[in-house]
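Listed next as structure tokens is one chain, alone, in the form predicted on its own.
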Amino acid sequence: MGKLFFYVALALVLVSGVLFAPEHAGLAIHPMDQFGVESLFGGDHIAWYTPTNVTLWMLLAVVAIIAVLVLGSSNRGIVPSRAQSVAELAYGFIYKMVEDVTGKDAVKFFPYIMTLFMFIVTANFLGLIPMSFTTTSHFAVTAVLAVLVFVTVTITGFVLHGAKFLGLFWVSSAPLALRPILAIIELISYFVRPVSHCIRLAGNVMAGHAVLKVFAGFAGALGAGAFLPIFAITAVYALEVLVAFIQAYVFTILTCVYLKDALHPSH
């Protein structure tokens, strides 16, 4: 593994070597450009059906996923090819996380849940091959991801509880008088959600290969003498594979949570 980590910061190097060569005296790196949505096919103006790289790297990431969980596991057999041991890993990690997090009848929910845990760590993953798209990165690809978890979860409270679900809001615990204002917060807090679910993923992502680049950037400009920098980018890589699960884990993760409340609304 560390092998691993080594060429793959040796390969943004020499990438880099290309990108950040100065022509001038002075070193321009620009860690941001590397976000830029870009159409496939050229040109300027980009429309909601434009395809771009952000939808390339989304296809890809579907294409992987079926890969592994439908194709690898297709021909299942007692002693377990790669493939079908890294979907049965991924299955029972879910449905146990499901299970211990929101209650055995949340386990209906198991398929959602499971598709976004791997669609993130997917595109996360993917987004760390060198010259490749991190969509993950974009507050709009989380953003949706969000509101959906924002508006399963209310959807489902209403439906199973009705106007009971409202009782998430009353603090019934605290003294009378302070229960209305608790309300308030309670209500402000829950609105806030897919907010700080979005930008939890998306701004750690985005930091994590704005830094990379920023030390690709001077590995490629220092040249022979980038020996600290390629330590940098070896170290902040193999950082950014772990931040790349925990990441997904973590939003997944709030989502039981989440869902938890609209399974079992008291306060």
Contents of the next structure:
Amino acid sequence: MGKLFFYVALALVLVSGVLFAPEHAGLAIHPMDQFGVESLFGGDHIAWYTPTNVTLWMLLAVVAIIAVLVLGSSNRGIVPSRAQSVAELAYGFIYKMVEDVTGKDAVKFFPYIMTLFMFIVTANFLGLIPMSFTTTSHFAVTAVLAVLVFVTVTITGFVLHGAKFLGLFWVSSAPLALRPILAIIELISYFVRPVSHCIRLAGNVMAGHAVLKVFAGFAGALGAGAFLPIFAITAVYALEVLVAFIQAYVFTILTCVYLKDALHPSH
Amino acid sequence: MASTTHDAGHGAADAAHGAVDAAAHGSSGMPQLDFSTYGNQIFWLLVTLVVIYLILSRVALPRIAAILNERQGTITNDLAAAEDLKAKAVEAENAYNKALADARAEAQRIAAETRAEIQAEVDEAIAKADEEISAKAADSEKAIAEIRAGALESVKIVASDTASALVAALGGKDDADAVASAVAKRTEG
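Having seen the form predicted on its own, could you now give me the structure of the form predicted in complex with its partner chain?
Now the complete complex, all chains and molecules, led by this one.
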């Protein structure tokens, strides 16, 4: 579904690029401009320390997470308030996922996985606010998240199991002749994991937002007929709300699955 | 953000933006592929992740875990208390049933006692009545016997007198003793 949208978005970007080239000043649709990284306080040069809209929206994500998880739970009610219920649901959801998918001994990774989930889900939902900036739509961000998971899994695997961790690539249940070939395939798939892990998240988020922007451009151009694209925007927005959560969920559960390989490579 | 700049000052902003884009990454159109911003994004992402991790692992997660544990404890305690109360209720019901059974037994005992008492009184009254009746019957029999004896005596006297009169009338000798013995002899038989 996400992939389909990605392609649809790309096609729309191309079509809009052809149809609404800069010469047609009235119909300019720039669906990718919403992803631009800009300095908050002016200036064209963006150094690694420059406060940008990335900084702003990540800060807002931190604020939102504090508001729900820290302030929401500050009453410590036996009967929870609404915010506390949300905090407890998020906690229970991820805790159960880590326990069920990765195993009881993976609970020490729970704060790390919870950090990933809370950041992604918060950033995705903040990105659905009109005129906002979506940090998780950038490959730079999702790639770092994916590489962090990859590095964590690999280091944990070697620390816990040493050379036996390589048994992950040696499929002992397959016939001996097939094993080297399978090993190569397994090795490639192991290194492709972080790539798919990061592209899936950023691609889905970016595609949905680009589609929204394209439809918004149509709405601006069509005048009285704008109800059609507005209806489409509403529908796509509803889908994007779903995608915002599902992609965070998918990223998190894949992290759990990868970690399971590191903790129990034999399975 | 970018779109606002676009909508607001179209010409100037667009030109400036285009220039920046062109300079940075050859106007590919995808800010995601603008590698000049990668350092900035990665730096702020790492800062954000560390901050979130510290907040979660130091404050939020232990607190939520404590709340959930506390709730679990409260629920367990409440369940235990409920179990206790239920046991007490069963106990009370048993006590009630026992009291009821006791009361019933007591009632039956009292009823039986009363019945026995009444029976005794009735028996006594019957016995007394029987006694009286038998006494009266004895009296009556005695009176009857007396009357009968009196009647026999009278018959004897009348018979003797009649016999004497007959003997006298027939010209016999009025022998009182012989008449008496003959009358006695006839009435005996």
